[in-house]
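So this first bit is one chain, no partners, the form predicted on its own, shown in structure tokens.
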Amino acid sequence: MKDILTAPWLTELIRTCTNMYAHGWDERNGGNISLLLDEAEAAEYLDLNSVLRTIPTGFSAPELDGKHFLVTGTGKYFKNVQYDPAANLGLVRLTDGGRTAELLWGYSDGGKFTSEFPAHMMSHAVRLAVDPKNRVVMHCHPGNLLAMTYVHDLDEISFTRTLWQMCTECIVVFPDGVNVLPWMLCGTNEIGEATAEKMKTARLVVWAQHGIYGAGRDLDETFGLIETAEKAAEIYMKIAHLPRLNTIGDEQMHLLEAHFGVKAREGHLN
């Protein structure tokens, strides 16, 4: 069997978490990352029938019974997962109906998952189903994107469109705009619901005055999405109190469209 510190899954994950780190969005230990594996994937490292311990979930998912996932810790600061990935992550199988995670790698410390794991789950759920190849959900506090939803009304539909007019590449690489939740209280699963809802529609969600969570095929693609959305935040607030003399215009996003073979939400342009 192979070394699992070897897996090419982890050592990504190990990456992006370390990159995350880097770029300000998860101080202390904010933040978490889920990642879907496919059994043969995890079969490759791991003995699938030797279970560490079992972990209440708190919630059902019927839909992701049986599915594998590598998670961040719960308390764990991201900084420290390229020195001990044992301690800080953990590779779970959920089972009877999500309602239960058998641990089969990690939290070596007897830590657990990260305690935003029903968002994630419930988010992962519905993204399948849209996607049958969404494999990631991220969670972050990017600087900008947060200061944004102070000064920013947050109807999605304007929150997108200045997103948007703040860097061409925006409705290329989030052209099902941005949603977004008022504050609610994190850790709860009311608000993984209430994420999960909006999920149905947008690949991002903004928690008003907390962070982001971003859904993808890949850790690159929802880094890059993240990102991207950061990068026009950070535009919008060293911009928000001047005169704007110049703007991307909805015939501009409609060029970019047609040129990028995308099409913006419907009911986002004019």
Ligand code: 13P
Second form
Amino acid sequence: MKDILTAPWLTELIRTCTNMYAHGWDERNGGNISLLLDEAEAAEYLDLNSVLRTIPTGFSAPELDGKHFLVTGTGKYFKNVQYDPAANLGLVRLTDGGRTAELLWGYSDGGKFTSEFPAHMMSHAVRLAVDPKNRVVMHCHPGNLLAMTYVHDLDEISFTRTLWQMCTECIVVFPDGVNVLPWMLCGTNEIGEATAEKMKTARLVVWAQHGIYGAGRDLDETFGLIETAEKAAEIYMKIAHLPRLNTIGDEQMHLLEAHFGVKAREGHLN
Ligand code: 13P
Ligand code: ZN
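If the one shown is the form predicted on its own, what is the structure of the form predicted in complex with the named molecule?
Every chain and every other molecule in the complex is listed next, the one we just looked at coming first.
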């Protein structure tokens, strides 16, 4: 059995947590990540028959039965993940139709998965139906996107169009745009269900006055999605109070679509 601390998927997740903290997106215990693993990938490093403990999830997710996830722990600080991965992360397998998580590694101080586990697992189920290669769900609190939800109208088309207008390559990176949830109580099955519903049509879901969710095939892609949206929000927050003399119009957006071979989400451009 290989040493789990050398597993590329573990080291990459640790680096991602450190990087997200460095970006200021994950103050204190803010943010959480879940990474879907192949059973064979996990089996190289762990005896998958050895269950440390079982943890009820409080929801069902039959589509994810038997699947393995590496998940950040609740109350854990992203800045500390690199120093004690076994306490701050856990590897779980969902069983019993998703109602139970079997802990195979981690949460070594008696902890458990993020309080946003419902939003993560329900989003995985939805994104896997759209894209079988989806493996990552990521949540964090980037300052400019959060700020934007206080001053910009939360209509999804309008929010998406503003972000696309802020940097030329936004429409190329997230042609599916962003969906937006109004403020809701976090850490509940209700916000999980609402997030998953929004994940049917976009890989980015903004939680007004809270943060953002991203989904993607790997950690880099998902990080990059959030990074690009956050950069756009940063430009918006720099210019929102100034007269706008220039912008990226729909004509230019169509040129970008044609040049980069992407299709903007239906109904989002004229
Ligand atoms: P957890 O510490 O439970 O992951 O919660 C952090 C967070 O961002 C809640 O939305
Ligand atoms: Zn949060």
